[in-house]
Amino acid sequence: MSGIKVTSLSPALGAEVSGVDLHQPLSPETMAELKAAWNKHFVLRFRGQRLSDPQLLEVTRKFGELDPPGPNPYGKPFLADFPEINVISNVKEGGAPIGNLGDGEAVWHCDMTYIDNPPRGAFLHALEIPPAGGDTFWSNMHLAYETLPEDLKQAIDGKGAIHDSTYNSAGMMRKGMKEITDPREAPGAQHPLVIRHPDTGRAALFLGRRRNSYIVGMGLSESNELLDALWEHATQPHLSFRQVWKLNDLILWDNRSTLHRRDSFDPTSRRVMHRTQIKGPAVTPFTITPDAINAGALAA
């Protein structure tokens, strides 16, 4: 054994990683244990990590191949020397944003699920953080799907939905798009409603983000009521944890697995944190069949 300690963090999601040191190689029995414990968690918190920009690039290569980060609303890379690595922050230099999403608060949401192939997964490590303010949540979106009444995952069970690529979490425009008035018509994916994991082939709810969402085949109405009911239900406290950051805390999640959000925060406060992501495989739809039913496949 590598000699690292995991500590569940929330009876729903989440856990800390002690005793490895990530500024050193792992070795594969040591990523083994980390990637058991990423499937099995879903948010992995490693404290007091304080890795250089070339670090973070590392770490994360050792869980899958780097993806480039979503255009963000200035269509250009925030770090020009480390295209591959987004910055999210609230602070201006020269007057100009040094990275994304402000200081307001970061509504539930999957990262860029408005693709076809969503990043499998991310990190994100914190630079500077404020007094207070800008925690994270994460809600487990097998657990959602696991505990949904029967009513609403025979109501879902092959359905797919678009995931609008018009606005990012904090509700900014992305460059080049325009005003949706009629979610039918949302730039962006189509994904199933519910997925299988592509490591344990769990079921998990996608829901991407609400705003602009629609369930295709259904009338717009229809399709709002049932969304509302699947948000509701994915988003409750009991199925999430909260991260309070601290200085050179990173955090690794599980993007087809979760939703997020992030709270807002005093806007003369600094918060920068670096973000890489991890390419993923293309989106596997899990649709209830007898058989699976019979085989106990919805069961965890």
Given for the second form:
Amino acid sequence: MSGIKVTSLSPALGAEVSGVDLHQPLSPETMAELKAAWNKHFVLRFRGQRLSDPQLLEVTRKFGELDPPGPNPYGKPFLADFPEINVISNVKEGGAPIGNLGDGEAVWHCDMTYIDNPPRGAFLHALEIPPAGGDTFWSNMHLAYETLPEDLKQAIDGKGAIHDSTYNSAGMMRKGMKEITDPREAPGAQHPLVIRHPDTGRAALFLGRRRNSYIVGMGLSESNELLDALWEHATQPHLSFRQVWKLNDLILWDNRSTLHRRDSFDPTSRRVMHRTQIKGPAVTPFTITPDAINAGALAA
Ligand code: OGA
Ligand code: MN
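Since we've got the form predicted on its own here, give me the form predicted in complex with ligand OGA too.
Following is the full complex, with the preceding chain placed first.
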């Protein structure tokens, strides 16, 4: 026995992991237990462990290959010495932001789905937190799919959507992008609306982000109507977990099984998080009728 303890944090998803010191080498048994817990709870929280940047990178590598951050609005890595680490912060030094996403709300999304192989997961480590606000929420996309009304399941079976790469979750335009007026022309990858989890095979709703999303092959208003219904269902409070950050919290989430969002916080307070990502395998579709994918919009 490795001695680790996994305690559920909400009925929908999330678990606290204790009894493990992430500064120490982790045995193969401990790693197997952690990965099993990750695949079961989708969001794992480790409390009270301050990791240096090299330690954060080392822990991340135990879960898979490092996936570098996507393009930020400023066009260069936030940490010159550790370009694999992303910084999420509202802090400015000498007028320049030290990190991404500012102090505003970050709307529901999952990370970097505008590329073909979005990250499998991510770590977020709280190095400085505001006295209030800035809570992060995750929602369980397996439960979202499984509890979807049958007519909506049928309506999305075998269908795919465009995942726009123009804006980040804080509404900031990424470097080199231009305004989108028609979602059908948005740049970004196409993914099935229902995917198979790479480890467990369990079906998950895969929505990316709402802004400029478009279901391929549908009329624009028909697509918007269906997307609104899916998003309303997927972001219900009973499918989510709320993380009220404590200093030094480290959260690992599954980016194929969850959506996340963040509350805004007082701009005069400081929030500094260091963040890593784990590379994901190709996205694979889940269909009720196995042939649907060939007949549907994702063909070719
Ligand atoms: C992220 C993200 C939310 C937060 O790091 O991908 O969306 O709480 N962060 O900072
Ligand atoms: Mn995110």
